[in-house]
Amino acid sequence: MSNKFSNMFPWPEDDFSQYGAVEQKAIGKIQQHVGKVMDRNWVSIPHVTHHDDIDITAIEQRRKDWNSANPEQKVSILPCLVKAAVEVLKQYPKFNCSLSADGSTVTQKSYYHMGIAVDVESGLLVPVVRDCDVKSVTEIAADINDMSTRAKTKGLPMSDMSGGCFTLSSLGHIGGTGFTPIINAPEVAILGVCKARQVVSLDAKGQVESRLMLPLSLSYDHRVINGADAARFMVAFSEALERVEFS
C-alpha cells in the first residue's frame, strides 16, 4: 500500500499558533486504532453507498404498540433492523462473505454475527450480536443493550468485537438524512441509519398521506457487489423489515 501512495505530496504542515490560540490535545489510543482501520478501510476498498428511503409506518406503529403491552421487554427499532438484515443476507448470500486479501477468493458464510458501531467517549466500538437468526427481537435487544452498556463503560474484550458478518451504524438518535459508513473490513457491506422523518406523498387513490420514512445507506465493496445487486438488497431489506415478529 505504501507503494501505491508513494508519489502523493505530504502532509501539510504549519504552525497554527501564528493566527491564534491553540490548544494540542493528544488522540486517545481507541480513536488512533480506529483511524488506522478506517484509513486502510477506506484506501483499500472501493466503496459505493446506495441511499434509499424505506416506509417504516407500519412496523413503527406494530413497535409501539409491542412496548405499550410489553413494557419491560420495550425495543427500538435497531434489533427489528438486525432481523430484517438477517433474512436478506439469506437471500443475497455474497452480501455475508469476505473477501481474500489478494482479492481473488471470497470465503461464504453460513452464520449471522451482526455488528453495531457504538458512539463511545475514547472513539467508536464495534460489539458483535451472535446468532441473530436463531433470537428473537427482544434477546437481539437485550444483547445489544448489555454490549453497548459494557462498551460505554467498562469497554469490550477483542472476542466480542470480532466475527462480524455485516454492520449496522445508526445514527438515528441524532439525526442526519444519509451518510457513507467506511466498510468494517473483512466484511463486504455495512447499513447506515439515519433519523425517521414524516414525509407527505399521495397513495394509490391520489389521497394526500403523511408515512414514516427511514434514510438509509448501503456501502458495499465493489469488488464483490454490483449496483444492482444493493438495488435489490434494499427493495428486499424494506419487505423484510415488514415481516419482523415480536417476541
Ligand code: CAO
Given for the second form:
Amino acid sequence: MSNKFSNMFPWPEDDFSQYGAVEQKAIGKIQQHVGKVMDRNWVSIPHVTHHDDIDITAIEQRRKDWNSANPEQKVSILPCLVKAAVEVLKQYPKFNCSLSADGSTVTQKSYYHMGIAVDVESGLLVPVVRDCDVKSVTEIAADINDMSTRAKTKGLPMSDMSGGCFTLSSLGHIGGTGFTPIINAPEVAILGVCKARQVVSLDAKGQVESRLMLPLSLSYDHRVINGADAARFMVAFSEALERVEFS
Ligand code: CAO
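Alt. form predicted in complex with ligand CAO, vs. the form predicted alone above:
Full complex below, order starting with the chain above.
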C-alpha cells in the first residue's frame, strides 16, 4: 500500500571513510527501541509546541523556605510542576485523554499518572508516578527519586513505564530556553522544562524588577488539542503552580 512516505528519497548512505577517520559503534537495544518509538510518534502525531515563560519567583521562595526547614525532605521544582500539571489536567480534561488508532474516539481518563523523562546512559526512560492527584509534593519527589535512581542503576520493568497520562521532560538542571518534546503516545501532550533564569522587567508601576522565569514548552497533538487550549493550559499552569502546597 502506498503511503505519504513511499515517494521519499532513500536514506543517504555514504562511505564516510573516504572523508576521514571514522569508527562504527553499535546502538544499544534500549536506545534502538526508544528511537523506534520516537520515530513512530514524530511521524504519526501532528505536533505543535507552545512556548511560554512563567514567573516562578514566589514558588521558588516557598520551595527554598521548605527545603531550609525540612532538610530531610528537600524537593526540586519538578514535583511542584507535576502537582500543578495534575490541577490543569483536571481543569482541561482534553489533555488527559488518548486518541484511538483510527482517530475516531478519545478515551477520557479520570486518574492522574504522570510520566517523568529520565536521562539514563542506555537511552531515555519514562517512569510513571501513579496517582499524583492524591500524593503530596514530597511523596511525588520521593517517587521520582526512587524511580530515576532505579532507572539509572538497574533499569525499570515495563509495568513502571506504562499507563501514563501526561509526561514532563525536564532539562532544567542543564539549560536551554525551549525545545520540542516528542509526545509519548498514546498521551496527547508533553511539557518540556528548561532552566529558570532571572529576567529584568518593569512592574505595573514602571519600576525595574528582577523575576525568576521558567521556560516551558508544551507539545500537543493537534488532532485533539488546539492552539487556544494550549495557551489556556499554560496560563492555568502558572496559576496552579502558585497554589501548590508543600507537605
Ligand atoms: N531551572 C533551574 N534549576 C533547576 C531546574 C530548572 N528548571 N530544574 C532543576 N534544577 C536544579 C535543581 O533544583 C537542582 O539544584 P540543587 O541541587 O541546587 O537543588 C539541580 O538542578 C539538579 O536537579 P535534578 O536533576 O537532581 O532534579 P530534577 O528533579 O530537576 O530532575 C530527573 C530529576 C531525574 C528528571 C533528571 O535528573 C533527568 O534525568 N532529566 C533529564 C530528562 C530528559 O533527558 N529529558 C529530555 C527528553 S527528550 O530527549
